[in-house]
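Single chain ahead, written as structure tokens, the form predicted alone.
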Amino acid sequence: MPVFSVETPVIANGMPVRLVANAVSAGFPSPAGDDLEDEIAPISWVVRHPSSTFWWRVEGDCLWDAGIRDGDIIAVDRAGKRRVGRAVLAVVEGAVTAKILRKRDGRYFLAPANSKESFPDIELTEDSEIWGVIAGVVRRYDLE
């Protein structure tokens, strides 16, 4: 997964956030993990062109792979560098889809990243467009 530097300080509805500068351990706990450094507001971090994203929720699990779940919401920049591997939003046949741009024996196509399920490749025409790239995802998870 790459890793991004945060511009100071970062701002939410006009407050700062606190980032803990540490990576947190996802296996045993660190005691080591209790200093505050910087600031940052989630969604700004996300949204690097702000008059050219837009958001749009997932529906379906063909992005598994990638970190990119049912019912997440995406960031979608409409100015982000369409390049092969990326995640991207694009209208087929006149339907939205969110897949790995991909190239093969010349030609480009939308894969899917879900090594459990079948899902098909979708191969881009003239007629296609892709929206933007994937520049982010928010998940919420139920605290109830």
Contents of the next structure:
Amino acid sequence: MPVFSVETPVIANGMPVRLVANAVSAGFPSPAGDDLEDEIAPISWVVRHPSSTFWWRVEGDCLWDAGIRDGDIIAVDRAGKRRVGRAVLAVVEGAVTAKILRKRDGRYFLAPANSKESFPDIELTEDSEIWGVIAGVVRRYDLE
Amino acid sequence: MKRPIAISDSANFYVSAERIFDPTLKNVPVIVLSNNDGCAVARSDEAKALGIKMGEPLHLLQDKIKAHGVRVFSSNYTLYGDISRRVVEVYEDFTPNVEIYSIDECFLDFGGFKDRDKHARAMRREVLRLIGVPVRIGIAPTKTLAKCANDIAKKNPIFGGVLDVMDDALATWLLPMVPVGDIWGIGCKTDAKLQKLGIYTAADPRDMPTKQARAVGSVVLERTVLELQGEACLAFDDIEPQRKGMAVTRSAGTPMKDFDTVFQAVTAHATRAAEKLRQHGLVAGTLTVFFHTNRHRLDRPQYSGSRSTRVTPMSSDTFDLVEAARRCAQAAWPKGEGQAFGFTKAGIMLADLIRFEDRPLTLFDVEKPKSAALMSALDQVNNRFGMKTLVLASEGMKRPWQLRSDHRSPRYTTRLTDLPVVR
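One more: the block was the form predicted alone; return the form predicted together with the partner chain.
Shown next: the complete complex, the earlier chain at its head.
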């Protein structure tokens, strides 16, 4: 408990004086006291638009070369710009698929990114729809 | 100058939410069932076209479901709540004032925008693009008229989902399209009375004297008539009104036969209510417990019990509320042996809610210095590891009273184990 509680701001030269917010310990003052920052939050670095970002789980390795593997969790942003070369989620004939958006001879394709296995290219038709753009990937490894 | 109020809502919101993650639901009949899988509470346009009515019981729909391949879902409120929250976030980029009216409807302050129609269309496009939910928007000088405009926009694709009736002449032309029974705040009894008076559409009450309106349908109808005439009686609230009471009540999946089972359900409801109180920084002064048998099964013994108690000191502590609920439940439990009741519904209600800071202090307050810390730990554990990670043992482990939801879709957006899968 403070000896005197300060109810109103202390004004000096017309400006409020900032009071020290840190608890003062009677012993040696913490050298880190003034340098505290927020925790690192990589998820918020991946998620640029929280309201339009949805998480999906990946099954299969058709985007292996793009660094996305079976079991990964991906953030998919519906607000992401659909650009050639980007990894996207697309709805084709009632199924959702993760592919790279490609363009050849003026036509758009959904192409896999896996040099070890072969997956067919799918041409983007009027009936297919791009659901969102992959914004990032989260993977974890065994510890035990 | 009249202030424009917009209302934005999604037709078939629950179905739209289900369709975001499951593209096979596109263009096929879909229905979502009420709590406990009783009846249809949301229908896709295709399901409506099959003649499936709002509130129609599931067991009467079996033939249609089989014949037309209707896709059936239990309510997934976790999913709908999350999608609703995201939609509101998009609205907030378009207007400084959003008043959430229900899970799928918001009133929006559209004052001060130059081209309202363009603004509304941009908002509609963004909700569809960012979240995947189609919404319709009605704009008018009063809430009741905005609801009418929204209704017309929903039923007539020609408007492209947006209808602005700030212009009087346009309102005069459009309001005859809205049947009087569809007007916001007019129930079927008032509807019948008005029909007798020759009032059939939203255009007619505009010429109705307010005195007559009051005579036919009380103050509520008078207010509705004024609102239809363009006089705003229902204010646009930018501050959420203080909650006066809340209820947590559920139907049970299987009838509850003994006290322990009913009390397990009551404990769970009281726990949930306490959590909600703490979220809003409130404490409760009165708690009511009620439970009753199925009122539609007159062939079975009927019983309905209810008791209220004061909560002193006023509290949001889970243990305090569960203890109060136990006293009530015991007092309300049927006396005498030999009668076997099957309780299908149990709930608790909290009233007399005030902000924690404003609670009256009692003279002989029992000091429970650890209670706040315990409750905050409880909430934190359940927030981080999922609801019901830590529960009171009196809630039970098997939870036979839990809702039936045989067809619920995954909680796509709120559970790691339920994420949608892409191949």
